[in-house]
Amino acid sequence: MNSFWNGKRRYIALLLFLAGVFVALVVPPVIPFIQLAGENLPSGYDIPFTDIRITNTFVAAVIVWILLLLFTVYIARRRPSDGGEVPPGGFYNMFEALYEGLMGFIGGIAGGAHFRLIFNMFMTIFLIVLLSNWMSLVPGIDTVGFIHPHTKEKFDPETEEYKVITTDGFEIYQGFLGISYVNGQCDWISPADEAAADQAALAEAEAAGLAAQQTQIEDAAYARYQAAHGEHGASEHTDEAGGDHGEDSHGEEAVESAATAMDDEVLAARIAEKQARANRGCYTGVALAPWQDGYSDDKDAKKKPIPLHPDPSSEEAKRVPWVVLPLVRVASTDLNMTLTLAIISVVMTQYIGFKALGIGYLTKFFNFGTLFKSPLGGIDVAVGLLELIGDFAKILSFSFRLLGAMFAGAILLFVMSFLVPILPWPFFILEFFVGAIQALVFALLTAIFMNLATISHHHDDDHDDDH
């Protein structure tokens, strides 16, 4: 029997590996903005025949669906019709095996008359938040989109304007078939930062020279100080009297050469910065500072606006931050899909609960049977308020963990893949098993509490009394 590897796989494998480290070596990774609510596309991407704005969370849940019904349609046509028909290898005998597994695990768990219904909301909770997960191991999630100019419009009531308004962003440059790319090595500096950080260089290089000018007359005052009392006799009075005047010359010369000194490797080490990002090939922070080039504020920034939306393929593009608008980002790693999934399952929880027993589920709550019949009556009130605040915070504990774990593990390969390109092989097989795990915990969570809810809190005592 041959192996996975054998023949052409193990040489398409090597092929995607080497593929993958020429790009890793070529492209220079980029970590996306990272904010914590879903981005809005751009103009024109909205919900038709409305004016909500679609969101990049949106598109990965609507793909998720979408793989779902794909999977349902390949499930139901690869199914053997009969107890009698062998059935197909390959995906499907896997599939079969672990749909099989899960049933007979959540059997054991919440066997009864209404599994069917908590085994159908397990399995789909299990599948949806499955693929959500692992969407953020699939190349160009989070990568691939719009190139956004990160910018904004500001009112100035002084001047009763607008103005554009820069943040944190990258620099952009044209690409294979004049696709726009951003440049993850270089952070993109304002003319004015560059021209403030200049004269901060300026300034500090002048407190260096003051710094060590004043260290050079303190150490030759106690220089003389010490020759002074270290001598004895008239040959003291006579060497001071003739060598005063070179003495003092020579101790002038001594520190203005230690100031300028100091000076000169404060803008030295400016210069080189400056020079680093130029050989990064960047483009901002990497004009000649003021002291090279005799002016000492950039006047051309302040006579042309800051554009608000250039062409990408612009000169004006170079004078705007530009960071990555994700086409699709996990949905998983947006709360409105979390917060969702997470009323969801409370409100099956209920629904499975009233089923089950009726009007009486809200004695769960609200049981006040033993109030006036048992002095513990009262503990019994106090459990069923602690029930229902329970149910209310299962949202948010559901919600948050799902949020949390996904939305750090997006942030880990980011990082990650920012500072070891070529190797970030063991962080994506971390969230492979991180993603089935959250899947896992917050599918069973669910069929726990939907079997819960099914429970009378007087089972046992219904019990006895049959006795």
Second form
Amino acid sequence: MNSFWNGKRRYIALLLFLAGVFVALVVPPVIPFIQLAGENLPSGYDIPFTDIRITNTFVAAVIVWILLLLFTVYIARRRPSDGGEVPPGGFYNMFEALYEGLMGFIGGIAGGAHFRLIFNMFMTIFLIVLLSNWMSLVPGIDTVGFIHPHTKEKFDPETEEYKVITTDGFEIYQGFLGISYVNGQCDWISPADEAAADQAALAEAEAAGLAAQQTQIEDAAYARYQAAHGEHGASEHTDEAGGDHGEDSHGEEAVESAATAMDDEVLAARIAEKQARANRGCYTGVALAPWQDGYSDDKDAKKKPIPLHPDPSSEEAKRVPWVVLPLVRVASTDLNMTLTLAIISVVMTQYIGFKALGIGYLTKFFNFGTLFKSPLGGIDVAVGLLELIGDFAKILSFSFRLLGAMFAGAILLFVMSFLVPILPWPFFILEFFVGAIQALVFALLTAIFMNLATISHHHDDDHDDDH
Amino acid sequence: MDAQATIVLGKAIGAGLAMIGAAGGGIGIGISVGGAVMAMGRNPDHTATIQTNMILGVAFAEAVAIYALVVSLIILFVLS
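Right, and the form predicted together with the partner chain of this protein, after the form predicted alone?
All chains and molecules follow, beginning with the one already shown.
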């Protein structure tokens, strides 16, 4: 295994590039449906014997746990029990170097009596956040999953019913081996919109035709008027009624052909538009009845499972927009994950504070000791209350920082993979660094706040007493 | 203009306006990193301490910009 990767296998990069070209040409990339909350997996994938639905970000979190467990077992097995040396090279040594580096780093920041506890929290949070951030770089995550009709229930206040409305999405595309894709080149247009566009084109053509007819008639009349009044001298020819008649019918014919030409122009544009869509492999002119879902008048529609029907190969499938529900979505793009980590971090900070300072830790927040001793005691009370608010603000700050950075990064990767499907690597490198830095910041701030919590405020009191 | 188009228009303008807040974070990060680099140049022995404090300050400044980002993401993808 090692000898395979030790050689100069640079052609692998070329193969990956060619694979990118192939994919970009054959299965054009799609901007996935972007949603901030984690999506529920379809029914049948919920926790057994309960109603609790599993979100795709939860799947990613579970994968992170399993990876961390395997990682721990591997490190523990590789670690020499007699404290001896491990032969250089390999994953274990790399991790050991990282571990020792971070240990020295945290030792410089929080190297007090509670170093072990703080460092354990730091390393746990760092590894969890790092693994879940880096999952966004793995192909297939965020893109491979269940394909389902993209419909939404909307409450109609007039009839007091939930109406199923179809929203934006893509047309379904039957690939080989029975795998379905969403066709990124075909924005879904609802049959109603399609019919309305046809009607509009027809009406416009008709109106244009009528207007043209009008102009043609007026033009002809004006020409006749000109002919009649302009050439008084040569009025002998117009006396013949038969000649007049013939001229009239000729004019009408011209008017008619001009009108059909105008008709054709507007309609031809519409037809060409449809043809262009058809050439891209989209369905066009699907004039079918609106798709009705079975649960449209359900008041409790939110708890209903996402329907996996209609069968993707059926005729019905053409009537609805389809989107992909990824099976695995990066855990740190879900507020639940980041909020949980933030709460754990802040609560553990309080725990370490109480452990280090006992009940006296509370004077950090409720500092009434100096209220009647010094003239500025009121300021200490206000500062203590601000600290209390600040600890709640920390939760928000921690969770939104990680969520914002990783969610924006995920969208960046989507958009860049869509715009430059052949070569989006620079942005993956960027995300690699952003993921590492965000994990470091989250864990480092935790360590620093924990260290601050262990530092007593008593020297201030001593200072006051001296005066 | 139909209602859907108005909603999309409002969302786009609102998200763009919300991201003005990122300017403050950018200025803050620039000032703090500039100061840190100058300090590191003057006394390279204290690079580790300065770097730690710099990352801390940058994280706080960045947090403000990310609040703006989260607001604009919520406007774009959560409001309907």
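Just so it is clear, the structure is predicted and the values come from calculations on it, not from any experiment. Positions refer to the first chain, counted from 1. Take the two forms, find the largest set of C-alpha atoms that superpose within 1.5 Å, and that set is the rigid core.
Chemist: Cα of Phe392 displaced 2 Å or more between these two forms, core superposed?
Modeler: After core superposition, the C-alpha of Phe392 moves less than 2 Å between these two forms.
Chemist: Relative to the superposed rigid core, does the CA atom of Ala356 travel 2 Å or more between these two forms?
Modeler: Shift at Ala356: below 2 Å after core fit.
Chemist: Taking the rigid core as the superposition reference, indicate whether the CA of Met135 shifts 2 angstroms or more between these two forms.
Modeler: False for Met135: its C-alpha shift is below 2 Å.
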